[in-house]
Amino acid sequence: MRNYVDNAVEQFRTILEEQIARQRKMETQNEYTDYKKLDKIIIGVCGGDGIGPIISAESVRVLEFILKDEIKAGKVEIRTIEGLTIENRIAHNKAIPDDVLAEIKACNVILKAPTTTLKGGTLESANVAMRRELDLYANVRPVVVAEDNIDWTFFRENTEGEYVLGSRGVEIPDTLAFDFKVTTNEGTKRIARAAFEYAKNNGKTNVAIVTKANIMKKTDGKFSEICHEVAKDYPGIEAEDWYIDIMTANLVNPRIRSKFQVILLPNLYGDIITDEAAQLQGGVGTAGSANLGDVYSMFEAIHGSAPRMMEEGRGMYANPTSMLKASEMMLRHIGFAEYADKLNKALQICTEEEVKYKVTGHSDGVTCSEFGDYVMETIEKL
């Protein structure tokens, strides 16, 4: 029994090491990539696992469709990137391999289609190692739900919190586990500010902080500490704090919810709350996310990779809206805002306004393909 003590002391000692090195980086990091000033921006497409080539190639053909100008001009390259599947990760014992990695890094921005992750075992998550190595650190979920006077803009902390060292956690066998939850006050700093920021230039006036400081003092206190000091820099936005489970309880009360505008959260909690938010909004299937960093992006459906879709033989019919609107948030951030409205618009009318065309992910509604073909006549003629 000493032993395994010994072995976790010595780790954790490692991962203090690590964690306080992560800290100075951030502290020093002044790179940023302006979109505008790039004479070409190379737009790296994952396809992923399950549905995620199905749905991700759908998106393809959309963007090429409505970037035909931009990439026949020369100003954008749509890059397919091989490699991210859970067999070549699993052949390679590594959550993104080497060259994958190194092809995404040649990228501007990424356009990802869902990855499985295994349960269990060392092997890391596809998304973790990517926010982390891309340094990714604020994930924003809008969910709108217009009828309901629902407009919510999430923004998760996303290379912190359980997750950073979600594969790393110390067992002695037969008795107990750890896991470890990180909150670094340069990470907390910058996605605060993020959400303030996009509060302060979208007219926003409330910005509510969501933990369960009463319970995780150190972390989640450190979390809520550090957003109430970003928000004395926005005198007009209110900041209020939050419990994880009432604010879980509130977003599904009409008498409350619609008050709530930007909802700022570590990482597990954003996880888990924006997938009910969405739910809400008509299902995972139906939104898009931004992975947001200084230098690079990454864009994504936030649903999984559908396994027992593939098994039943549905893949066809799988629902691309989360990858296009993934799509245009990706679009809107590099700065084809036009072509974004224009997407986001025709999303609008082939899934609420119109729906000609249905997706129900089985055989008695359209297929993948067909969805985009009516996204694309849509797109034509507005």
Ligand code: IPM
The other form holds:
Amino acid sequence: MRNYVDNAVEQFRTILEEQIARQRKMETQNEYTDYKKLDKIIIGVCGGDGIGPIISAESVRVLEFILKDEIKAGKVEIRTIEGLTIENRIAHNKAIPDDVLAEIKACNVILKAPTTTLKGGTLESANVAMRRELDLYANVRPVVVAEDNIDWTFFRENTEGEYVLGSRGVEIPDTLAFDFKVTTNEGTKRIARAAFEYAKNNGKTNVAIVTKANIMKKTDGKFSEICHEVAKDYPGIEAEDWYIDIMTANLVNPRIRSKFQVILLPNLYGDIITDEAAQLQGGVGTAGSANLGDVYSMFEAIHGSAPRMMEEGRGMYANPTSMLKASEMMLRHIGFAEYADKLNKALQICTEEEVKYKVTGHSDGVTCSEFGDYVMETIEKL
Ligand code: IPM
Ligand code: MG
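Previous: the form predicted alone; requested now: the form predicted together with ligand IPM:
Then the entire complex follows, led off by the chain already shown.
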């Protein structure tokens, strides 16, 4: 037992030193990518696992259609990145094998399909690793349900909290297990600033800061405190504290939910509550997600790789809407707002206004590529 304790204490020292160094690095980070100033934007596409290659191929087809002039003029390149698959990751015993990471880093922006995340074990999630390696600290997830007057934008902290040491907990066999949650000043400041800047630039007047600071006193206490400090620089915007439990109820409470605009929260709460929010919009298959850093950005679906669909031979009926929403967010972020508006409008028409073909995930619906065709035809008519 003594040995276990000594090892755990030693591990904790290492972790603490690493995390202090990470906070220092954030303090001094001063690199930024201005996509508008790049001669050529390289979009890397990672196909992922399960239905990933199917829905990402469809998004590439739609993007190549939308960006045909820019691609022809050499202003945009869409580059396929192989190897971010569960088989290759297990073979290298690495969340992102080194050569794949190098290819990713040679791009400016990534469109990433879902990747399989193993339960337990030590192989880290590819999502989490990519968010950390590219320092993608703001996970932005919009949810809109027009008829219920819902227009939410979640700003989920994306590099720390419960995730930063997710695979490095401590276990004393047959006795206990520990995981770590880390909240840094700088990590909180930058996500808070991203949320308040977004609010300011988009005419939003309310930011809900969601924690469980009554229980997670140190980490969530710090998160809330720092968010309020940042809020002082945004006098027209109301900053309100909410606890995650009641906020989960609020999102399904028709009397209160439409008042929320921007929702700012630590990593794990953001993970959980954005699935709930996406469900209100029509399911996780309808939601895209932006992972933004100062240098890189990555866009993805919020759902997983749907292994059950593949096992049941239904992969071709997968719904590409989430990846197309992610593509829309990507277009907007890299400076093609007009194209993003068009794609958004086309998706609205195809999924809400005049649903001629529906993807159901089963053979009673259209296939992923038939839906892609429908989206492109619709864009052409706009
Ligand atoms: C998400 C996903 C990921 C997460 C998983 C796949 C690691 O659920 O992007 O919300 O937990 O962040
Ligand atoms: Mg999630």
